[in-house]
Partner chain sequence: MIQLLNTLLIGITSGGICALMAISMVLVWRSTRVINFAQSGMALLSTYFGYEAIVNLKSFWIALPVAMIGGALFAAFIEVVFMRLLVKHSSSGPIASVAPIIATLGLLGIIRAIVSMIWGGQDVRIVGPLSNDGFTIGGETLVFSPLKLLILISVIVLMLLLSILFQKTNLGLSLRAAAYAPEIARLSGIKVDLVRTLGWALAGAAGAVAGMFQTINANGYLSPYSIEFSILLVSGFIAAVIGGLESLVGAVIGGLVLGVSVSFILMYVSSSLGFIAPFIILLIVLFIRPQGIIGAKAARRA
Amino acid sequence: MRKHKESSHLLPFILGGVVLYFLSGMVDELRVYQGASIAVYVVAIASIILLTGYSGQVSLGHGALMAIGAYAAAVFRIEFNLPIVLCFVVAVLVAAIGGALLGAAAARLSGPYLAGTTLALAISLPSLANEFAVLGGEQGLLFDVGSAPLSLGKEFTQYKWFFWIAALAALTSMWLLQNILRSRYGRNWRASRGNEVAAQLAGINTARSKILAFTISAGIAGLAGALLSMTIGTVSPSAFPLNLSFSLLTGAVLSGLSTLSGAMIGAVVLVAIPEIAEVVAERIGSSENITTNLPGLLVSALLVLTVLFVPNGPVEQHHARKAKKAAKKKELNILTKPSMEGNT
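Could we see that chain alone as a structure, in the form predicted together with its partner chain?
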């Protein structure tokens, strides 16, 4: 019974893939590239939603974990000439190992301590690239996934190929995460987030469950990192700045930290904001200083406004409001029709 229920969730993802396939044939190159970026952000944001929304741990260092995945993929591609699929698998595994180590430290920390520690990681880790020759220093490494196989047709452009790889990865990881979150592990995470002591009393090893969350989240982040560097074409320390970690967190908050399916919203917003900012800046005809900094301002302002006024994300907020209304209605019914009470 349960097996059946889980596999039925595969259907929407396949349908989504089919819709995307036709969509990518209809729009121009720029939109296809943006579609690829959205898919990359979906993967990255999903990894944060899993960690922060479900397991209740904050990470400001997911940019660093993405860098680990990207470097792992690029190094294996260059040194061993692995097929591209295996490169992504390597990215997931290496980042997951990094995440497990970080998670072991993180399980001892809470809230602000964890945030500060991961922040320190985000600042310090990319500089390691300058320490080892194999990582290519400041200018980084090339990461070339090759062009699309000829069987897909001549008009199948490079960007479309990027989009396809990224979209496939996004759909797969969303499906995987969805199932993990519905499983025993997902339940354990939510339980430890809600009340750690109660979860421990119920027999959950909260430390182990937190480390597991960190490991899986890091693996997904590593995948996102490899995908990101695929769309850029290179892996370098400057591709993973502190701001990347921050905007991912923003995306996750905009999505609603505890709704995995909301990752889409955050990703679209992150990709759309620079365009919106451009339009706004053109409209008000402002100086260059304002134009270049408007996207950053909008992202941060959105982040703050969301935390202040829709702290649990638009989707969750909607559900909560509906539930509240329903509860009120019920209450009203009970008050006005006391005679009905006996029947129900």
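Please supply the coordinates for the form predicted alone, as a counterpart to the form predicted together with its partner chain shown previously.
Chain only, nothing else included.
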């Protein structure tokens, strides 16, 4: 029975991979590159949803955890010429270790104190990266994943190769996270988020549970950071600015912090915002300074509007409306049943 459930949970991800395979051959290079970026953001947003939505811990510095994974992948690629798959594994492991250390501190913090700690990490990390020659300083490091295998054909472009890697990583990550959240660990996180005292009385080690959530979330964020560096070709402090963390948090809020399946919505919006900003800037004939800062302004405005009007995200709102309609229908059936029996 359990194997049947696992296979049914795996089937949507397999079908999604098949659909993405055919779509990658039907669109132009720009859309393929944007598809790879969407896959990267799906992974990053999913890591925040796990941490904040399920574990109840707020992070404003996930961009720093992404940077840790990206630097780890690039260093091992350059220094040891590891296969690209192993570089991504290294990114996950190194970022997970960083997350475990941060989670040990997070277990003693909550609310604004935890948010402030992660924010301080996001601010200080670029300065630390500039101090070590092995990390490339301000210029950063090149991260070349190599060309696509020749067996895929001469028409298989580099952007398609990026897309395939990112999409496969996103599908695998989402499947693993879905299974983790359905497990005992996911139930423990939800219990601790709902009422930490009650969870402790039920025998849950909430401190250990928080550290585990931070570790897994950081590992997934590290994978997203390595994937992001793959798409841009470099790892540098400028690739992981502070506003990246705020953008990811906005994407997670828009997706619905308690709905992992909504990560796609936030990812699509984050990829679309720069294009929207460019169109708006061209229409109003604004200066270069406004054009540069407009995407950040749109992200901030979107975060405020989402919190005001769709606080749980559109997917969760849709599920809530469906549940409300089902409850009303059930209540109506209960009320009408006695009268129908009386008439008979």
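None of the values given here were measured: they were computed from a predicted structure. Under this definition, the rigid core comprises the largest set of C-alpha atoms superposing within 1.5 Å between the forms. Residue numbers count along the first chain shown, from 1.
Report task. For Leu303, decide whether the Cα shift between the two forms is 2 Å or greater, given a superposition on the rigid core. Result -> After core superposition, the C-alpha of Leu303 moves less than 2 Å between the two forms.
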